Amino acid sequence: MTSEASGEATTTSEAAARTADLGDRGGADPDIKRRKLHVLEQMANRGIFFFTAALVLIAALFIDGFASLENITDVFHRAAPIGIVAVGMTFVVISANYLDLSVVAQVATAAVVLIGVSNNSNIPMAIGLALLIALAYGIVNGVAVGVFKANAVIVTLSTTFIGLGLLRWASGGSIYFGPSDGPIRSFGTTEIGPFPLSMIVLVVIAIGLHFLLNRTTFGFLLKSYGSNRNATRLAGVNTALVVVGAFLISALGSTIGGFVLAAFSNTAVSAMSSGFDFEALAAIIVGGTSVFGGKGSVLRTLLGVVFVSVLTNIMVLSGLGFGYQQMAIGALIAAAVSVDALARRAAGK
């Protein structure tokens, strides 16, 4: 009996040791998973800081003409309108409604109204009319998506076609030119050091929207809705108003972006904002805002704008054509979305 008991004890001890060993091995898996998740999250959330700094440094060292004051000022001039559009559209993306394709029509409409209607004398009236049109865009998009639960991409694609059609009908496809010595042109060309006035407007708007997103009840509800729509709805939140608010902010950003674009070029035509939707989306996603909603940063979108603008400028200075620029933007969007999707998958979301 003693021998049998001893044998059983030994067997039990060996089994326990094997179980403990397996437990130790299995315990490493969650640690590895957590480390991988941490790396992916850092890439999605912080990578834009390092990538932008590295891109600017490489361009300054190896690209002829990049570091010149004239070129840097030009980069800021071209970044300002798309940046204002992007920081506004960030709210739509955070709400998990992917993007607002109607920004193309809204930017062009604001530019044509400012140049064409004001005739450089009725500027307040032109600005007021453009803001009313922006209000209409925001309400139509927001109600269709927030109240009727329509697909945001389809809705905003429809309003883009309708808006551009109406704009071309009203303008007859004409190109409008502003006076070279008027206040609109003066705004578009005013610079403070290397910084255009339009870039300063972008930074001020970005700081204001950053505060709105991170320090107000609306911003909290927007992120909550983007993370979990059902839970936010069950909590008694009027989610339709949250969505309408996001589209109104996007419309306001697009309209101001149209004003800045018109002031910089001193011209306006219905086709002038082609590609603004995906350039803005590239800046937003590269900046770390998730296309799946719930998380994002206006200030990181601002860095994303700088990154995309510098990359485009590098390709222009290197003699690469528009086709290469389109491919680069497409690759940026694909890479950023992939990193975001991997981070969500690792987190089990």
Second form
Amino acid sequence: MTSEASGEATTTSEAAARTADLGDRGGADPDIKRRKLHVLEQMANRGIFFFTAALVLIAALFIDGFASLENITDVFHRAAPIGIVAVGMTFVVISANYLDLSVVAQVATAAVVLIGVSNNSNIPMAIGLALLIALAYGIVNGVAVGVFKANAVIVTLSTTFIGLGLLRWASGGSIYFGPSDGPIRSFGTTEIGPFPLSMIVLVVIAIGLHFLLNRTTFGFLLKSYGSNRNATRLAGVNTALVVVGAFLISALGSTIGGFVLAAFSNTAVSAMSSGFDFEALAAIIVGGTSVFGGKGSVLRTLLGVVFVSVLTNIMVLSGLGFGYQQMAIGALIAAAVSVDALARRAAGK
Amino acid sequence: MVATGTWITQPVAFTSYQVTLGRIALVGLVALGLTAVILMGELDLSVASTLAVAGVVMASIDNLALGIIAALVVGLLIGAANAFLVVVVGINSFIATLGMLFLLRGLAFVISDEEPVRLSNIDAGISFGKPLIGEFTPRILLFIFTFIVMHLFLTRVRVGREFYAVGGNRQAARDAGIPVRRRIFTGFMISGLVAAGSGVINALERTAADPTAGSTVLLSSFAAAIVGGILLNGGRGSVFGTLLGATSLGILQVALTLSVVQVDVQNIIIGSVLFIAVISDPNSIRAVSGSVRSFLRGGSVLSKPSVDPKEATNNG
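Could you give the coordinates for the form predicted together with the partner chain, as opposed to the form predicted on its own above?
Starting with the chain above, the whole complex follows.
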């Protein structure tokens, strides 16, 4: 049992290290001047690799029940929906628009629509409707921020309340249960080794978004907009489309995240996604995507998701309640952003 | 827009002005504190949790006076911590106070053991909810008092007037010799103190402190401040505007409640009001008219490639 358990942990950290390598290569700028990096910059750039590895190691060594196949599968099950939301939201953060608070409403809506509508008609109908709603979210948020130049935090705060209000009003706040067998249920329960199918979906989406960010004109313009929006606009770029695109990707990620969440629990209720906004943000920032915009990587967000999920899991296993978990994630956000801000100052930017 | 909304809803809300006043007071108080921060172009999202933490701190201390003092001190400390992150570390206030919002919500849960804390001195709470002078409960009197103090502070006191300068043009303010960092510290501490005060009032009236208190206050207080005409970029706005915003929102809310509109629908309406308010401030209008003009002049060259990958993800 013990030997098997420790073997499990090494595979996880190895996988994490491999993803990390990939992320670094994608995010590195070949033109950057070679110079001695400040210690804070090192921490902001590479810290996440060491912290994640250290956290997984500590958890495997000192936390009872962490390094069991059952627990690790459970961590993956819980990490997948937040991860899919986070990789999508990474685009909004890179565009220097802080975050998309409305993912809470979007995830819940997608979950309720998937289970509720597929119970009454069929699954393609449910997925189609949910994607239409995602399109609406992306366009409303994106136009308000990109065209009207409104503050993204306030805009998405208001769309969260509008969206959750509409969802509760339409669903009557009731809980929807999926059928005990069928495609949704089998998607949610299929596991390949320790990896649930949802985790594989997350990795595939992350790799796709990684290419979108690093190999396409859109990704290039997004980073450019995030680091200097006026210069990008003056270069003749239609910046509104870039912002709408970022919010559309976030909406798409939240919707797929909602599907995965609903499939895993086979239930859907409007309150099921509370806290997704902050956990996703924590994963993004801890991963090293800068809240100042312009700099970030999807694969690093993946690593951030591992970090946040393992941290939450450690707290749950140690019997620390909801309050402690919230405090930890809040402190994590504040600490990661502080390191980023101080590193920037040290670099003289 | 505000005036129209008020006029339409006034007949219904007028019959129960006492309830209306109470509603305005809680949201309005938080919004008044926010005004000080928003005037400088910063934002304090942590007010909702500050309210909860202050209430829980007060309720867990047996001595009422000591509890109130402790709660207010906690509010000041939270404000100072926010300002530290913004000014000294250099984090954008949206993100810094967002982290604090989460951290403090957790703290409220930890202190209260995830359950509402009963006030040990229930009599004080009950008498606090009763009208003191005429129809006015202490809550409303405190709101009016805070309003007057804030108004005088921002218009008559030099420190307060400098808030406008800091928000209008930070570099110019610095060059004019205004201690910008200290003003921002003051602003956040005012916001923290006022939010803590609202938490105390809330807990006193309910005779119990709920760690989840304040989650709806966040939306309403921002809506009140922004509907009241404060520019999020800073430098413009007044406590009168905030009062007007809080009043019209409070009346709207009470009118909706009286006409038996569900809470969900109320959230939709208030969310929409905030949404419209935030996209219709002068800067936004200027941005839109600018882009319409450039669009009419013949669009941009580079806009096409940015469409393709986006559509690709939508299909895939």
